[in-house]
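Just the one chain here, the form predicted alone, laid out as structure tokens.
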Amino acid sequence: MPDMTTNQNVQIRSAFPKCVRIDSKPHLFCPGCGHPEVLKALGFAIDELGLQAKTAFGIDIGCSLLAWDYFNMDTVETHHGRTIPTMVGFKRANPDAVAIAYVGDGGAYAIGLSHLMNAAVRDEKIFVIVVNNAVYAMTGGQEAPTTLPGMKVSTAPSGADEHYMKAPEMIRNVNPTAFVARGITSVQPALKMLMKDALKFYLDGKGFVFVEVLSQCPLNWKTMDKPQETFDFLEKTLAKAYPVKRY
């Protein structure tokens, strides 16, 4: 028998030729990567709040750049580390827009750290999301500002040094009125709620919004075929060093 649902869909699209139907499609991230989970939570939050038409989505160079074709909304890719000032400029030129900067921990806390901290100090009305997987993921797993002490990475085969950066805590110190929080990919309902609450704070015009999300990177953690080890490291090691909470 013919698929009546398919036939009905074809008839509907023929009746409304100007309508564009966009299906879901596979993402381009590595198997097991946490970026799709961060983006899924953000996407549901944007949809549920009806913000798609007024949202501008800025993405950095790195794994985050693979989000350029993930959402059906206005998107801009910037030079590495320059996503935050780009979205600050966009927001100033378009005060009614929802300006989101989506950045990895390398782009936010290394080359882009001065932009991040100055935007926080100035209380810029943008929403910054930083994905923290403790490495420079796209370029080979080098040591990042978030790499934990002793963690073996490509540029520190004997183990990373003892210093690592806790950005939400730093931002809370320089801006006591900002929305500051840290989520984790493995608890999707809570992550989506965190994104919605951050967007509501943003829509109320209360100031700078910053959310860091702890995310897995099986490729560079060398746990591609060991999902239990992946999530043990995410939830027991990374989350111990970086507490999941609202500041």
Given for the second form:
Amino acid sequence: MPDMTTNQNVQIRSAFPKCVRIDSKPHLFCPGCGHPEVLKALGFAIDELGLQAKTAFGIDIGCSLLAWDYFNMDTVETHHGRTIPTMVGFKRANPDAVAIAYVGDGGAYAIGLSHLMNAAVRDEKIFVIVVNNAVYAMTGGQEAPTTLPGMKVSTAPSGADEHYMKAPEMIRNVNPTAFVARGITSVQPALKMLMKDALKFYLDGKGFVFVEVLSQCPLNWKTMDKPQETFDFLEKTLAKAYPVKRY
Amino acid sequence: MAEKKFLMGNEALGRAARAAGAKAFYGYPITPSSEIMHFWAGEFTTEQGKKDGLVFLQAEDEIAAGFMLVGGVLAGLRSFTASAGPGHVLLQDAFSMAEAMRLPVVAYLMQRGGPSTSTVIYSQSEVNLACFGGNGNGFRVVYSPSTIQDLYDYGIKVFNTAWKHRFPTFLLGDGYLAKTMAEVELYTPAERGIAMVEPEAYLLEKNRKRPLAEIVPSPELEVREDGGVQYDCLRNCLNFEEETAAVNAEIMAAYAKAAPEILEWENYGPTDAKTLIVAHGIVAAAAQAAVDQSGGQARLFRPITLQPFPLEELRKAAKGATKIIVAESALNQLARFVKDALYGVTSAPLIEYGRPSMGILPEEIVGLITAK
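The form predicted alone done, now the form predicted together with its partner chain:
Okay, now the whole complex, with that chain kicking things off.
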């Protein structure tokens, strides 16, 4: 191992992307939350493509809202489920902007589903990132459209029903040319590559860009003190129901 | 060049937005406002519309239209929507955000029957909603036009009020005005010496002249610099009661400062008339005719801005009146403002003539004036 204290040729890569607002750290998310990992992957991709000063970052209500001062980027917090139409309106008015809507699975697939599907059908030139942790996290662990069958949550104490929503699959159905993919927080290099490819597709003006990221919520999964269980659930259970792939 | 044209109210509004230099329309169809949208869709597809960079988007619903409108304003375009009734209800979600962050959204609201889906025709039942909708304290500007010419004049003015003072600004018309055809004098703001206030983006503004810190309530804004570039972060979710109190106090202070400049009203008729009629919108036009027919017995006070409400001016107008009539095509929506304003100021009896969703004819008002 090189001696990092004396060797001037060794470059220590920062743990954070350059566009991150360091003085707002430590971040506001719970310990072990997946959001910061999604944001970091996005931030590195934004750095590599030099998009920091061109990005308008729209964030939804729910845990997503804690990202409001995560970056040194122009950012706006909207209402629950309404970030997609806000960024659609923004992008139509400012075609040069990199308009990103950062939303949770409740915001995107329940209260804001109509906006998501219609934006996909209209092939709006925005980049939608949905963080899927299979639960309403901030409001107290209620059942989400993504909660898996049998999961015990505060509004389904004896276990969630058998229905759950696979959004990338739905979006591919209504928009054959959009960029549609699902990533996972636990494989960071792949997630960063996915974000970068999504942004490149966006920059080429090819159409609607949609990335869902499977993410962990140790608090509501009740695995705060059991990281192995957290990642087992993420990688073995969630990723089995929701395949990590490009569509 | 100024010219006169015979136009439907909704088309007069579409032309007003165009004359004001509005750039973006986001909306969802609803009777009786839809022709405003049709007009913009037409403009959007013309060569001139393309050259002017017009934006037009028919949204999936009014909730989306409202937030797209917020997006258009955040991007720094004079942006607007048009709606009515149940659509107006849905727009309040976005209007509430606009109120919190002081985003100058503009809406032409053409009242139809209510509550619920009701009729597509007419009422004055959206006064409460336009003035106080949302979960806030009514920090918005509401104009009530009386004639088709008013639609054009105030259809232009709303954009300047919105962008100068940075409050959500609404033109509250109604279905009768929307669908009536009349002669309208069309002009450009420049021809009347009206300077249009230049909009600025809230996000990605390259040439900021007015810092956001002067506009957005301080708990909702973080401005940082990185590599010589300034970054603005806006939020509306707050952590503490004190922050929310501060947001409201700051908006209230800005509103109080702007209000004297925004307030508009009209007194009509002989100043010594003993009967005072208070009416707004198209009902005020009927009341004017009633004043003309009443042989000097009555005069009219017409609030042109319902929010802010010309409280002091109404108090002045009430002096010397021995009878006050509030006429409106709704129940206790305008009358509530009047009672608020006149509490403890006059002992004259107040006659409430509330006819929800019904038009009010001059003869009806004359009858109230002459009734013993």
